Every structure is written in structure tokens, then in C-alpha cells.
Amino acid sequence: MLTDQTIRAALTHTLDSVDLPGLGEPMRGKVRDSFVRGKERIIVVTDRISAFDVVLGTIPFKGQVLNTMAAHWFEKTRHIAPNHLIDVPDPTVSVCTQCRTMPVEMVVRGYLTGSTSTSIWKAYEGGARVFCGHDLPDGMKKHHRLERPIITPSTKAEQGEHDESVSRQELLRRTDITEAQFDEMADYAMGLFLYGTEQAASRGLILVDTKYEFGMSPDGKIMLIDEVHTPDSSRYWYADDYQRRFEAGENPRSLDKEFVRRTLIERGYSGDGLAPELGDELRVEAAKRYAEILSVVTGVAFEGDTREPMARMSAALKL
């Protein structure tokens, strides 16, 4: 089990950036750094944390948790959608098929919730009754379960910019994605979400919403890429007291990085201007929550690899 002492000892040497001579210059995302090696992409999941489309700092062991959990779900969902994962040689490293990223995030939502300015709840609270082409009835409350899950595509903004939720029609107008490609990704996304919902329920959780990213492989096949059903891409609530809390107008107990978002909102930050420092206590609590969700969802206690990450990754990749 990951202890507070282990987490605090790791606060000063989290994996913020990647320097792996022999793999070339990294392509840096908000959380993942990747290197193209022939027909493969080496993805290193760092400890960086982003919210409101802004990189806020690092959380100890976060990269290991995300990479381990993504690999777990990639293996369990191959019967639903093909994916890019080939091998996991290190707790923070995945070797994947090199794909051309499709310019969309396929977001699937099961509940009327969210705290960001682009969330479905903020739109509804502001009077919107159509969201990304989906009609919403009057009289719903925050955290209300939708009649059925809906797909709300999102644009992929440059780092530092904000993603935008759009309709299928608007997404097709803005990108080179074809109708057939969009519908194939939508079918994969809904199948993955329904499967994830069943699996979460078996562990006493609600899969509230999630995002999926897809890429085009060299042979023209659409594949699931990036991550799947992790705390960074998905929102989970505990199921046992959801209804009671909903009826009382309380927030559900969550098991995801929404905790970090809510804390920052309470401090007056919601994505605009200079982000405040996370602080060690928030970083420790976030690390514990990331480890907890891996344990709850997969049933395996997270230990954490405390070895120096660069040497460990170099050895694993035989550099």
C-alpha cells in the first residue's frame, strides 16, 4: 500500500519532464511525453496534472497510476475497439502503434454535472436546453442522471487554450473527419462507455463521464489511443450514497481529479489567469486519491515504484 511517508518522500523528485537520450526530442502534451521510433510511439506518462486545460504542477506517482490503469483497460476492451497498446516495459512507459491523432475528443456523458465553464451543467444552469445537438428537458438538477448517455464531441485545443464542446455537425464542418469516421469513433466510444459503466458498477462505482481519443494507424484503421477510463479522462462517483446525496442537493462522493478542480475553484481559480501553487498537502491528498481509484477499480493495491525514473526507464527501454 502507498503510504503518506512514501508520497511525501517523493514530492521533491516527481517526473515532470522526460530526458531519454536515444529516443530523440519528445512531443510534449499536457501529461504525456512521446517519442516516435519507427512504426512505434513510446509514451511516457509524467506526473504532471492538468485541469481547466492548464498544467498545474506534479502529483507523486500519478504517471504510474495512469499508465497502469490505462494498460488494464486497454487489455480488457480489445473486444470492443482496437487500440494502440503493444507493451508496457515500465510503470510509466507504454510502447504503442504510431497513429495519426484524430482532431477530436469523443466525450460520453451519463450525468448532468461538471464544474468547468464548458461543462454540460454550466450550460444547462445558464439556460441552454440543447447541448452539442442533444435536447435536454426542463426541471433537471445538478448531478441528475441523463435519460441515456450522450456523445458530446470536443475540439482539441492547443496547449494553454480551452477545448470546446460542439455538435457532430459542427465538428465535421471544422475538421477533415468524415461522417463514416465520426460514426465509427462514436460507436466505439459508446460501446466502451457502456462496458466501463458495467465494470464500474461491479466495483460499487458510477462511471459518470469520460473522454476517448482515437488515431489512424498506418494501415488506415481507427484505433483507441492515449488513455481509457483513468482518473484523468473519467469521472467516478461512489454508487452507495449517490441517490441520497442527490436528493439532498449535495455533491456525490467522487473518486477522480475533480477533487483538485473543486479545491482550486474554492481558492478562486477556474482556469483564467495565473494558477495558484497546489501546495504539498493537496499534492499528497491527490496522490492518495489516484492510488485509491486504481485499487478500487482494478482490485489491485498500488505499491508505487520508488526507483529513480530516468535510470529505470532507460534500462526498461534498453537505451
Ligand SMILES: Nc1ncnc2c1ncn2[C@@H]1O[C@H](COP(=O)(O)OP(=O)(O)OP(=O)(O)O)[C@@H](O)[C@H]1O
Contents of the next structure:
Amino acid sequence: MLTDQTIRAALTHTLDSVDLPGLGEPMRGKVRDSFVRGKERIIVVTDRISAFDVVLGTIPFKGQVLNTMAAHWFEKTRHIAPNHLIDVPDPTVSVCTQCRTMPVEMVVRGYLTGSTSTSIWKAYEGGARVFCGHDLPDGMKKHHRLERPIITPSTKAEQGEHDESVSRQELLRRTDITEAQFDEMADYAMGLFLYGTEQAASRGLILVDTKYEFGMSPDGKIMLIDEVHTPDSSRYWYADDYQRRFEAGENPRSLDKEFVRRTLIERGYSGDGLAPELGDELRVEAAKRYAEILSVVTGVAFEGDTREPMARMSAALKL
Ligand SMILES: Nc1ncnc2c1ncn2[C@@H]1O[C@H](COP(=O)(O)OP(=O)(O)OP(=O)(O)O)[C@@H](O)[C@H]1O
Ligand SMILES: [Mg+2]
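Same protein, the form predicted in complex with this ligand this time rather than the form predicted alone?
Below is the whole assembly, all chains and molecules, this chain first.
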């Protein structure tokens, strides 16, 4: 198991950004650094954490947890949707099929929740009874289960901008995605979400909501890319006390990034202006939660690989 001591020792040398000699300049996303090698995309999941669309700092072992968990689900869901994963040569590295990204995030939601200004809960609280084309009944409370899961597509904003939730129709109007492509992605997204919900339930968890990204492979196939059912892309709650806490008007116990979001909101930050320092206590607590969810989901205690990451990755990639 990942101990407190191991996490604290790692605070000063987390994986912040990656340079791998021989692979050229990486494309740097908020969390992943990627290198294109022929038809492959080598994705390194760093320890950076983003929330409210900004990078806030690093969390020890987060990259390993995320990469391992995504790989776990990519392997388990191949029968539902084709995906980009080819190989996982290192705990923080995935070798994938390089795709043309589809300009949408397919968000699937099972609950009326969220804390940011763009969340379905904020819209509902503000009086909206239609969200992305879906009717919502009156009288729902925060964290209420939706009658059935809904797909709420989100645009991919330029850097520094916030994504926007839109209906299928609006998305088709704004992008070059065809109806057939949208419907194929929607079918994959719903199939994945239902499977993820079942799997989570068998581990005592609720898969609350999630986002999927899709790409077009070089041979013209739509496939799932990026990450799947990780605590960065998904909300997870503990199932056992959800109902009791919901009825008492309390927040569910979550095992995802929501903990960091909520803590920052309590400190008065909601995504605009300079983000506050995370602080070591929050970083340690977040590391524990990330490790915990990987253990719960895979049933294997997460140890954490403490070897020097650059040398380890170079060796794994035979650079
Ligand atoms: N197989 C793939 N082919 C092409 N691009 C991919 C593939 N898998 C992931 N990506 C892209 O690589 C990037 C991953 O980096 P990261 O997740 O850190 O980005 P980001 O800054 O969070 O952007 P976003 O908010 O859109 O996810 C994303 O832009 C994602 O769309
Ligand atoms: Mg991303």
C-alpha cells in the first residue's frame, strides 16, 4: 500500500513535465505530455492536476494512478468501443494510435450535481429545466439521481476559455461532425457509461458522470481516446451512504477530483484569477484519494513506483 511516508517523500520530486531525448518536442496538455512517433502517440501522464480548466500544481503518483486506471478500463471495454491503446510500457506511459481528435467531449451524466458554474446543478439551481435538450422535472435536489443517464455534449474550448455544454443539434451546427458520427459516439458513450456504472456498483461505488473523447484513426475508424473512467474524467461516489447523506442534504463522499475543487471553492477560488497554492496537506490527501480509488477499482493495492521517472521511461521506451 502507498504509505504516508512514501507520499510525503515524493512531494518534492513529482513528475511535472517531461522531456524525453530522441522523441522531440512534446505537445503539452494540461495533464499529459505527448510525443508523436510515426503512427503512434506516446502519452506520458504527468502528476499535474487541473481543475476549473487551469493547472494547479502536482499530486504525487497521480500520473501513475491515472495511466494505470485508464489502461485497466481501455482493456476491459474493447468489446463496447474500439480504443487507441496499444501498449503500456511504463506506469506513466501509454503508446496509442495517433488520431484526429473529434471536436467534442461526450459527457454522460447520471446525477444532478457539480460545483462549477458550467455544471448541470448550477444550471438547474438557476432555474433551467432543459439542459442540452433534455427536460428536467421540477423539485429535484442537489445530487439527485437522474431518471436515466443523459448525454450532454460539450464543446472543446480554446486554451483559457471554458467549455460549453450544448445540445446535439447545436453541436452539429457548430462543428463538422456528421449526424452519423455523432450517433456512433453517443452509442459508444452510453454503452461505456452503463458498463462503468455496473462495474463501479460491483465495487461499492457510483459512477456519477464522466466525459469521453473520441478520435478518427488513420484508417477512418472512430475510437475512444485520451482516458476512460479515471478520477480526472469521472466522478465517483461511495454507494453505501449516498442515500442517507442525500436525504440529510449532505455532500456524498467522493473519490475523485471533486475533493480538490470543493476545497478550493471553500478557499474562495472558483476558476477566475490566480489560483491559490494547493499546499502540501491537500496534495497528500489528494494523493491518498487517487491511490485509494485505483485500489478499490482494480482490487489490487497500489504501491507506487518510486524509481526516477525519466530514466525509467527512457528504458521502457528503448530510447
Ligand atoms: N490517441 C490520440 N490521438 C490524438 N490526440 C489525443 C489522443 N489521445 C489523447 N489526445 C489528446 O491529447 C491531449 C491530452 O492532454 P491533456 O489531457 O493534458 O489535454 P488537456 O489540456 O486536458 O485538454 P483537454 O481539456 O481537451 O483534455 C488532449 O488534447 C487529447 O485530446
Ligand atoms: Mg484532458
